[in-house]
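Here we start with a single chain on its own, the form predicted alone, put down as structure tokens.
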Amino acid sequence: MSRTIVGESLPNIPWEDKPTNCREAVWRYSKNPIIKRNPGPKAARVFNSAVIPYQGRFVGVFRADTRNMRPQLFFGESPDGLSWKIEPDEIQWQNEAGETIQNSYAYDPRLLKVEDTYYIIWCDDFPGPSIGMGKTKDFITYVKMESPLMPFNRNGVLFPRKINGLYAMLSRPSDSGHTPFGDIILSYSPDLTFWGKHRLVMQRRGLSWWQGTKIGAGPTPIETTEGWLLFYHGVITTCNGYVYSMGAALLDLDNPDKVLFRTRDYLATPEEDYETNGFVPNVFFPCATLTDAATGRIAIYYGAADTYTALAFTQVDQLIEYIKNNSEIF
């Protein structure tokens, strides 16, 4: 048993154990992946996407690369986390006042709850790459609110909870391109319109050359004793390309800025089929987890090679003491 993480138990959270043979901290979901190429008449290709417990069952928002190449945000729902039904049509939003409005494009959404309300942060366009912000409580009626920072910024990440009374998210700014730059910033909210008090977490530079490009937050925050566990992917620009890897850290509770320890090392790295050959290669990008406190269970959602949907698992216990043993922060 264990109890560091703080939140609620997830008996069904989809899980398998750690093979007998593998000596990582993360190891992969044998059937991956999940999610293959056109689960829709709409999707060509689901990835880097976001999943939530609701109701006894699991619940998504999804980026889907349409069959004109745009990108935009479906609804999905599983009974285990595994098998995934992707509504053929995006989700439809409207504003404050209740007007329907469109998405030019939309992906890489986050989705968490806050008190009774789920958020979902995308990338947006306001115009050019810029965060998209949206609420919803039934997964039925989705409203738009005021883009929370200023275009150009990707990786939008709110804490799933007030952090001495407000709320917090992290981004990283950028360019309208691809971006061959980026670190993690924190700015802080009174009410989720009114932003501030932007803080600098992590960069990009070091001994570390698999995050040595860009850096950008994944999943939402986990909440644990140690700290808040946020997983992150990390970009080396090679002679053939950008490679999106996946590391860790430990924020602390009260002043997230500050790093307590980092993972010096990647934690997982594009190696199999289907993150090394895609529409993007060599892409392993951590988007959601999923946790359950009673036993420590941490299944993490990832896109692989901007085609697929796949599945890995750690175990928080293991996992914190490898990022405490293999730290370089700088």
The other form holds:
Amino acid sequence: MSRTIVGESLPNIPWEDKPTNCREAVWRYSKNPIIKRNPGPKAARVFNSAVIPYQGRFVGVFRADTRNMRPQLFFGESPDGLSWKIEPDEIQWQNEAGETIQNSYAYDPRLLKVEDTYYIIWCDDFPGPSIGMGKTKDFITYVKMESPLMPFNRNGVLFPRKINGLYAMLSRPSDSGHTPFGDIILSYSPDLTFWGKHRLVMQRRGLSWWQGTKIGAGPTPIETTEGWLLFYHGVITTCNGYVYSMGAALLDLDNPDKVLFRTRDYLATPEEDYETNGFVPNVFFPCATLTDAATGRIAIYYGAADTYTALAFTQVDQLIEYIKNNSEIF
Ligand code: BMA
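Form predicted alone already given; the form predicted together with beta-D-mannopyranose (BMA) follows:
Okay, now the whole complex, with that chain kicking things off.
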């Protein structure tokens, strides 16, 4: 029993116990990757994607790079969170007036439920990378909303409830290319349209090399009794390009621009073949979690090498203890 996660129980969460010889706080699913190459007629590689429980099963919004290599978002569903059926065609968006609109590209979606609505936040073309946001109630009709923040920006992550009466979103202002910098910023909104009251949350860290080039928020923050649990990616620049690893932080529940604890060392870095080999080698990019409040189990969905979708696990109390004991904030 655990009472640390403030949320619902999910008895059918995908899960595998920690291997007895594993000393890490996060461990990988033994049957990774769960989505391999070419899972659909248009989808060549599915990665950096988001899932959520829905009506007793699981649904997801998947980033698929198509055969012209432009990423789009595809809907998928699964009875167990492990084997996924991805729709052959991308999600069709309409504007608030109900007219069908085309998205030039879309990638790295996050998916969450706030009150009775599911929100999808992704990297959109403004033109140039920016935060796209849309909503659905049934995963049939999808309405694209106003762009919340100015370009260029990526890694938009909405909190699952209002904080002090305002919606809150993390993002990572960037450039129009493969951005060699980046810190995590918090913005507030009364209505999901107008955003302001921007606050710096966390910066890249020169001394902690795995997160020395840029950082970006990952899955929707998880509310816990110890603060908002935020998984994030950190990037180092090597002679061979960027390497993406995963860390975590605890943010103050009432003022999430205040970092309480933050991992000095990465929680996971590309090590397995499906993480070190692929379209972009050495990428471990978390975009979603499933949580079971009753047991404290957390399943982390991450993109591996911009090629596969993979799964890792952790337990909230053990993870928080690890973060507190291995934290460095400056
Ligand atoms: C980032 C994004 C991610 C991608 C990563 C590594 O800029 O485009 O979608 O996983 O680069 O290529």
